[in-house]
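Heads up, the chain below is alone and in the form predicted on its own; it's given as structure tokens.
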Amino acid sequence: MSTRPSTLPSTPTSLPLATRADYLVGSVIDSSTSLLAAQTHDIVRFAMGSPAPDSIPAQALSQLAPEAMGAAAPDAFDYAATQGDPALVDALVSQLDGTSDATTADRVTITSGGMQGLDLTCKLFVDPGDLVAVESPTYTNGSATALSYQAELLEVPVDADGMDVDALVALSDHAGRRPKLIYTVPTFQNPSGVTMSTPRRRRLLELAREWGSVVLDDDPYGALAFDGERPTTLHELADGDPLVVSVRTFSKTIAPGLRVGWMDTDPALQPLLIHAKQAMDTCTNLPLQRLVAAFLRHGLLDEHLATQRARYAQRKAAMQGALAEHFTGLAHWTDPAGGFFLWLTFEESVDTQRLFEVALAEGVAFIPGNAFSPAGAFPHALRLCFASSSPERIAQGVTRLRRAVDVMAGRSAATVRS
């Protein structure tokens, strides 16, 4: 269990910072990018989770522009209401028709990205030493949210079938005490790749009901599942059940610049987001709103869809592919059938850490495991991005990271090449 980041930023101590600003761990992810754009040599990007450009329908959205954005929509530019341009909510609710995340528009908050549905939702429920179960490995960004709220982290094993819904019982038993709050990302795990099973989902929902916690149910890749078929949401299970609250963002299936996302929970919470919002930003982006709404209106989302699950399918053999020749018996990793991400975990000890920056000299970025664990526990593992990456560069990039393993080795990389 951890109560506080085990490792802390530095802050100047002759100013009258609030206690919280000890938990601000910030991100290793979105650090990441800037770390990226200094460097001035060619560099495999596997680090950010991001579509790539080829992957960003950026034609289709310039040309809807100024139909969402130009002279016949002057008020493009104006304030939105708080909970959501009702066309944006209107084209999301019959989006959503049909799907395991079908919903209703009272239920609809309108969020700027699925980060700040993390934050919102911790800021609503979390009180400082809450204790709050989170999967290990877990999103770095939703780890972080609730530290900021100053919760007490639980951090909750995740094997092939999702998080482990018996070891939360267990280590919830060992705290003497039930979460306030259970953070998952069920489908498609980020970093894992992994599906939390359906039984456990159930299990899941059945816990929180007996423990009155609230399930925060991040779940922004269930759409891009390769076969096309999505398991059955945390939402759908949850049959609008207020302790469930969910939360989804377009930046994974359209673009993530357009930083739009959205809440789904009991009706009668939406008062208190309205408030809470209002005091962070007083509404999403309204341009970009009718942006994405227009996007759903023509009918374009969906075959969008199809083209990148093909394409994330493909470049996800790649990937596997390029492990099996060069990591073999140094390594295993998982495979996943849909998002944007495996993780690999050394069968030998090797300092992922250490790796990244040998591995950025040779010319591949990847996250350390330990960016995924606010106690560190992944020092031998590293999470993978396939989906920004062509197959051609992702084998490149695996031939790359074989020979910064081996540089760190001491081993000869002389038959390695790029």
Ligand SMILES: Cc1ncc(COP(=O)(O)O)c(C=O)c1O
Given for the second form:
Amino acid sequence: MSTRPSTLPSTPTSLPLATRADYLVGSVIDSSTSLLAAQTHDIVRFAMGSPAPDSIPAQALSQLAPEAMGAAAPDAFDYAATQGDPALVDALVSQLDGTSDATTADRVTITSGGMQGLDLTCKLFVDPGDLVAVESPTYTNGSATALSYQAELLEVPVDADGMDVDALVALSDHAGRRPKLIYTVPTFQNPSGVTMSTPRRRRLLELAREWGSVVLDDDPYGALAFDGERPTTLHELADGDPLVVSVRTFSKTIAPGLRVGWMDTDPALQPLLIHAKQAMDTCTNLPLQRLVAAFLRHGLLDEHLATQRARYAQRKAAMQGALAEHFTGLAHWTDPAGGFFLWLTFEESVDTQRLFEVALAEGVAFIPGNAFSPAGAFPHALRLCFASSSPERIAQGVTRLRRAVDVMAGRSAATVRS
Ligand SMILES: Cc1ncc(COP(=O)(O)O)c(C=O)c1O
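Could I have the structure of this protein in the form predicted in complex with the ligand, to go alongside the form predicted on its own above?
Next comes the full complex, and the chain you just saw is listed first.
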């Protein structure tokens, strides 16, 4: 069944806004950044999906900056080529060589973060009223992007093997039409942490070919497999099929503030991507493209990723342990093999939007489950980011979360004070 957001805003002013302004639903996730910044008490932050300050190679980036940004170069602070600075494209192609994201320079378009890749894809493929299949739960900003182009959304259930492709067929049959675009976060999914199995990936590609649907392969966490074994990407399985558009970012692997990512597409699509990007931001900022290029050229990314994988594995284990201690019998949760997030679902009807307020007062933040469904499903679930807190803080945060549940239920919280 196709859905539109349950919470479409009403036009906020008497100005002659475009119809599409009604489809700008915003992001609960992004808004939580300013909400949390405004809090003055101690909060364990399981809400945002960003690396912790101690996971950002700030020192290496600062040291590289003078050389990388090349203040002496005549074009150091000029506009860049829209498709990306050649220094970054070359370094990226070398970096990806031999991985499941291996590519060639003519397929790469540098973007201002992964979000711009999602936006450019929807801009090129989604007309008002087009059906776009999204996972349920899905990455809020991805579905918000499709909605901003006035898509009708088809929410497809996710299970332990990722998007349920049989359900996609059944739902599409029921809707009486095929999706123009299928949006998936196949690996260590945001928000659930689950990974689409390889047979499902193959089946999804078969369907896309049969239906002529575009697959938007948004895979920002794949390089963060705890065991270092990245699942085979949709990009690799597609073997150059133009129907697959892959969006990647350095936000989770280096730093989100860089706002540098890339798209990997059929080369024939690039002129259109360039035109669309020129009407958006002309180019991705040049000094930071060169900074990322230098980071890659110096071989620092592999080393950094190895450290981060070990760190995130430890944090995930800490969160699993704390949840087992405090939530056994009350909730169940996923056990991701990489990435940043896990998904917790209460056995009883705990309203996680209400819980959010109580939890914030108790000193812990998360994202309520309904933020990940345009139709507002998952009122009893929530997303926890384990990546950005130390194991000690994770233990403290989960204790506080349990206390918040008890406070909301009117139970004595005396036994779970931290
Ligand atoms: C699944 C997914 N796609 C895209 C993005 C956006 O990436 P960026 O911050 O590089 O725009 C994120 C960030 O949270 C994400 O989780």
